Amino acid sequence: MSTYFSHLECSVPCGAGPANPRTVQHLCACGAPLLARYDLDAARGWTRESLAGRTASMWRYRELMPLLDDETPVTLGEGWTPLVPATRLGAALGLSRLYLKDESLNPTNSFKARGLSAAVTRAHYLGARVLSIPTAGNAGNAMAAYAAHAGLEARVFMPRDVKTPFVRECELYGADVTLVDGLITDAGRIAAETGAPLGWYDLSTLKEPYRIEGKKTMGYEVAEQLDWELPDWIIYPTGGGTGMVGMWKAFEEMSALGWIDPVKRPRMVTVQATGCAPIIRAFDNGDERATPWEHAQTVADGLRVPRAIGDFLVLRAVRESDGAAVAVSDEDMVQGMLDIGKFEGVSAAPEGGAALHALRTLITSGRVGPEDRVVIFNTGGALKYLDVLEGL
């Protein structure tokens, strides 16, 4: 089956020409993230009806995925996660059309499997032998698993205070783990300082072009699972931001293909922790870029990202969609975990609990109405976070 992957393009753009995907590419020369682009004119012959009967994974959309020639993806069956009609939870909130996209059922128990499947696939075909990643937890687990499946070495750099299950799972897949004093930004600095001279392939968020391509499939799936009628709202917990940016990219691509209404898009809601909310602050201040958050702290490891290289892309998606940016306290996100569990029987990470509380905030403010179709994302499972439930 052919793909329409053609080139890489600066996300700013800065005036640089197309970048060649057949060679190793990380950031543009200007320092901005690169984005994968496709020959959408040629792809218009690819119809959504052709998806019927395809494998239940994110690679069902392979025509618009970063594959070349007859390449086979490095896959563990990621994607095509349930879009659960959250009827009991919706009734409690006064909503008639609430859905929960449950990413905990991906390999390694989180949405990170999508991005790392795509990124490890490209790294493998580009000849990488050693992969390196800074992580707060789930991305490291996913990278280690896909590296093992591809027969590549994995070097994972984590904050020293990361929860033990994240460390042990990386080790389970044979990864070499380095614990770093500080936050994920410090882990990223040390990973780069260590790996660059040795030629390691850097899989940092948005510092390579392909993790976003795996994450964008969440947008394709939501559209397909709702019979190509997009929701009114997507509420998404945001750390590095690849999921938010990826879904917005997916809606642009589907619109160009004629698969969805070219005008109607979901309002995108970015959710962060009150103890680490650089994108929320930038949104509220009207800034195009976020300044680093000092003394970042939250029980949601995936939200403890004091500075995201793609912050301007997240802000662009929120503003272009007339969306919102909501900060949630640790106490409220843990309560959200419990509510998702007791109302719907879904194991939710703190990040998923944060998305639920953000929805409550939007209902209270009157932005979300009772007939709105809303999708909240649970980005991972609760099992690695059971310590936050102690004493409740």
Contents of the next structure:
Protein chains: 2
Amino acid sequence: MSTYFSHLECSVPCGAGPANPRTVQHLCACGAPLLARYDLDAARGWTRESLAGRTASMWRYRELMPLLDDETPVTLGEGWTPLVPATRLGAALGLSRLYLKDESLNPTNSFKARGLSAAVTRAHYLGARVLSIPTAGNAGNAMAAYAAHAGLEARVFMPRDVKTPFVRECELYGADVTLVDGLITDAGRIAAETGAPLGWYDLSTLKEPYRIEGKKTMGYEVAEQLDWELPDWIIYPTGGGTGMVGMWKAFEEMSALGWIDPVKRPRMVTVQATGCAPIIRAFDNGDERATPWEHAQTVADGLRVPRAIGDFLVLRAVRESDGAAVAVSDEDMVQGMLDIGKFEGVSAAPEGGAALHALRTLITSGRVGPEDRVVIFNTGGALKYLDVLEGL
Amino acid sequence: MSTYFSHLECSVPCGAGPANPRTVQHLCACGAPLLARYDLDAARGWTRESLAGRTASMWRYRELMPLLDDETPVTLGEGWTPLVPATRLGAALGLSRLYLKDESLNPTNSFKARGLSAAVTRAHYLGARVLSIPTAGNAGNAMAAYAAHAGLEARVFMPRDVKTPFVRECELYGADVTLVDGLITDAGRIAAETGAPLGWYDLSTLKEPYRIEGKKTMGYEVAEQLDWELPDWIIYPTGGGTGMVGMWKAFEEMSALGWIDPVKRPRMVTVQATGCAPIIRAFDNGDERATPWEHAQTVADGLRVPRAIGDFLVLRAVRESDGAAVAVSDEDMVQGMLDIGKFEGVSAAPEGGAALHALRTLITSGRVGPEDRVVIFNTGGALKYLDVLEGL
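The structure above corresponds to the form predicted alone; please provide the structure of the form predicted in complex with a further copy of the same chain.
Below is the whole assembly, all chains and molecules, this chain first.
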């Protein structure tokens, strides 16, 4: 069964015509990411009430997912993660309506499963045999898992100093791992140089147009789980920024469908590490694009992204939403992990801990008030980061 | 809202009268586990069709869960885990209908979350303030998480040589950890000796009657996910055996409710490690109870259980179902982890790998046929066991 998926379009948009999703597509000719577009007029016949009783995964929104013809998702049950009422943590912070979106309950222990389920689905449909990805860690694990499930070969490129569990987990799924001197940006360059002559399918985020379609389902889920009334604030740790951009896209789509109030949007808060904060610097400087961060360093592997191709889209979402951009130190994000664990029993990655600390600063500055409805994203679990707890 | 929960009853049964669930209960006076009983006649008015659209957690079966009055579950979204069609692994094994029940997508990365969500719910209702548990690893993590969520204190007792991630995860949730010389049975003794004079609430499995009620939901879920036709085989790694006993109980309850064929039951396969196989030895010897295993050793922490208080209930389920009892070496279970990873992209603990290898032996011996419908339980993820992959 086909969905309402129709074509790909430049994200700027630069004015180029639609791109054809029946062939392999990466960036627009202008160099910007392509975004999937749907026939939203036709989709208005699809009601949110029809979701009741559907599969407990992100594919419950399949009508607005990039599937053509009889395309079947490559799925391991990703998405439809719990929105945990954080009552005790909220009380400690003076908030009455705080929620944790616990993305650690995804396959491969992080939110990256969503994007890679969607992207590997499309790669499989388009006839790819060998998939490659540059990654700070979790995206490589997710890609390796979905490639294995679909019977495709996986080539993962990541920084040499990545934490060991990320390497082991890739190996568990039979992926070929290349450790690269440098960061995810260097891994991306080497993956592209190696794979291009061999015809590998490159799954770099936003260079590939479907990972964002998986990530956008976080926005659909928050809406559905809060009975279609979006929260006042979404606090989101931002590396490549695909989730942020994806959720913003989801809100636009849901508005067009008539599922949510067309005006009221959450304030979007982008959270980075003080040791790697290119988006925040650009936000503070009023820049439209971010300049690459030099000597990026943080314990949160997922935030060690010195340059993101979708930076201008993240900045656009934060500004349009009247949101905020907050940098968090490694020490504060580890304390955040511990607080999420101790108060709520939720296993949080440093990225989740960073989001909690960012919320603290917004409360202190008075921007977030006691009655505000706030959703913190815990983008992954603590298990791959246990070394940061050593000796505490 | 109350459920159909009515009372507790001896599992033997020894003839003692019903025990009152409004007070703290542990073992029956005869020393056997107590089981929760429901008013199943009244419950027949509750139809399986009413489940559609319910919460994507084990609490979708709340009418048959041990809740009294306005008791609210202590929940982090446990259960309703994916039943992954293992198409590629099935093809490699010559099976056309193989499924993996992926329990790694639970909070704290294992099936233990189910039992502890139910047990901590009841402990909280009954006014406990300090909870204690002896554990081989995962149950302690789960208890620590639910205790934190409910604002209760957690005391975890585990073997000194347990893998480090199990200790770190307890600490993440603020639990107090005591490392014990010996095994889970020694931990149980020390926890009881320490806690009894202090009034701690002991959450030892089957000494406490509610963990099994969480575990039984695995049986409900397999039935619902297979459209109420149970599989031919359930392959289940067995430490304390609570899941095995719980599923068997679920099948009885569902029969009484008219939800499943009252006659057709899956053959239940109990899987242990060659280095710790008390149940299998008892099964092979035709014994009703198992004698404790000496010098237990295996890489699968969850199978390092030399003596289980519910042994006779496990043996009963295996025999009544015309099932099997299979021991697996550490080497074969690690290979099983790798096969589950490589063929399906699922993160498996050694326990899950053991279940896969047990299935192989049943295929080789001709007991499992190519058209049989088989469900393998992957009771947890690989992330806490990554050391077993070092140097492979």
